[in-house]
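Presented below, as C-alpha cells, is a lone chain in the form predicted alone.
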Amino acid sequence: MDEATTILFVTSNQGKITEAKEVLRPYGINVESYVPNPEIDEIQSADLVEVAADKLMKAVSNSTLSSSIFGVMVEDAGFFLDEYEGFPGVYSAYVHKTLGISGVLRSLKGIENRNASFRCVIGIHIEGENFFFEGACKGIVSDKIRGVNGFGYDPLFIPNEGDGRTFAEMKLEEKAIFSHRAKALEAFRSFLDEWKQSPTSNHGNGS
C-alpha cells in the first residue's frame, strides 16, 4: 500500500478496535480509535445501513484528515434474536447496558427457538467516497454464560460454523475466522484489492 495506511475507526470500544486490527494488519492497514468531540448522536432507525451512513457522514465532517490517514471507518452492528423478530438488533447496546446478557438469558428461559445472529455494517470513507460492507454470522444462544474472552453478547453466542464453543470461549484469531465483523472487514479488504488496481483510483498501479 501507499504511505497512508491508517484508518480511523470511530469507536471507543477496544474490543472492536482489537478485532479490526487483527483482520486488517496482514494487509498492511493500521487501525486506530477515533472519538469525535463532541460525540456523534446516532439516529433512531431499524436499518443498520442507514445508521452507519449517517454516522459516517457526521464522523467525516467532524474530522481533519492528514496525509497519513487512509480513511475513516464506522460500524453499526446488532444481536438479532429470531424469537423476538430480530430484537434487540440496532438496540443491542441499550439492551446490553440495561438488561445485560443475564437478562437476555432469563427472557429466553423455556423458549425452544434460540436461533440468533450477529449482523454488522461497516462504512468506509476513502478519497471523498463512502463505501459500505456487510457481514453476518448465524448461530444459537447458549443456555448459560460461557467464556471470558470477547465482549458484548459473545458469552451467549454459539456460531453455527464453529465447534460448539461461544465466541467468548474462542481466541481472537479463532473468532475472526467467521465473525460478522471479520466478514464485513474481509469484504472491504477484497474491495480494496480491486479498487487499488482501478486506473481511476489514486492508489492504482503507477500512482
Second form
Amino acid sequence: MDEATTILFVTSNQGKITEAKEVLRPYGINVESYVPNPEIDEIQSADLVEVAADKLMKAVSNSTLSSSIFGVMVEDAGFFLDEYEGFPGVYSAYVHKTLGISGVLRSLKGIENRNASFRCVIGIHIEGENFFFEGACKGIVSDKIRGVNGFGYDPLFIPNEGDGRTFAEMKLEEKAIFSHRAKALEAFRSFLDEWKQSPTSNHGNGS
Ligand code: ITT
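Can I get the form predicted together with inosine 5'-triphosphate (ITT) as well, since the one above is the form predicted alone?
Zooming out: every chain and molecule, the one shown earlier first.
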C-alpha cells in the first residue's frame, strides 16, 4: 500500500477495533472507529454473511462519510462449539451477555468434546460495492477461565495453532497472528492489493 487508506470500522466492540488496527497498520491501512449509538440492530439469521450484509447496509446508510474515508467495514463473529452443533454461533453475543463465559464453561463440565472455533465475516463497502471476507480459527475450550487480555470468549479459547495459552493469555500481536479476524483481514488486504491495481478502480495505481 503506497498511500494511507482509511477504513471506518462500524462496531460497538472496542476489542475488534484494536485488533483490526493491529493487523492492518503494517500495510498502511488506518482503521478509524465509529461506535454507533444506538447499536446497529442485528437480524436473526443462521448465516454470518447474511448478518454482516445487513449490518453493512445499515452502517453505510447511518454513517456520514468524509472524503478521507476509503471504505466502511463491519464484522459479524461467533463462537462455535462442536458439542452443541455450533451453538452459540450466531447467538454468541446474547449467550455472552446472559450466561457469560463462566456459564458456558459450566455447561461443558464433564463433556469430553471441547472442540470449538471462532468464525467471522468482514463486510466492506468500497466505491459503492460490498465485499465479504471470512476467517476461522479452530481450537479447544480451556477447562478454566485463563487470562485477562482480549475480550468476549478469549479467556476460554485455546487456538490449535498456538502454544497452549488461551487468546486472553496472549498479547494483542500474538492473537493477531492467527485469529479468525486476522485471517479475514488478511484476505481483505490481499484483495485490496489486486483491486488497487485494477484498471477499473478509481483508486488504482493502474488507473
Ligand atoms: P458489533 O456487532 O457491534 O460489531 P459485537 O460484540 O456484538 O459487536 P458480534 O455480534 O460479531 O459483535 O460478536 C458475537 C460475540 O462473539 C460477542 O459476544 C463477542 O464478544 C464474541 N467475539 C467475537 N469475536 C471474538 C474474539 O475475537 N474473541 C472473543 N470473543 C469474540
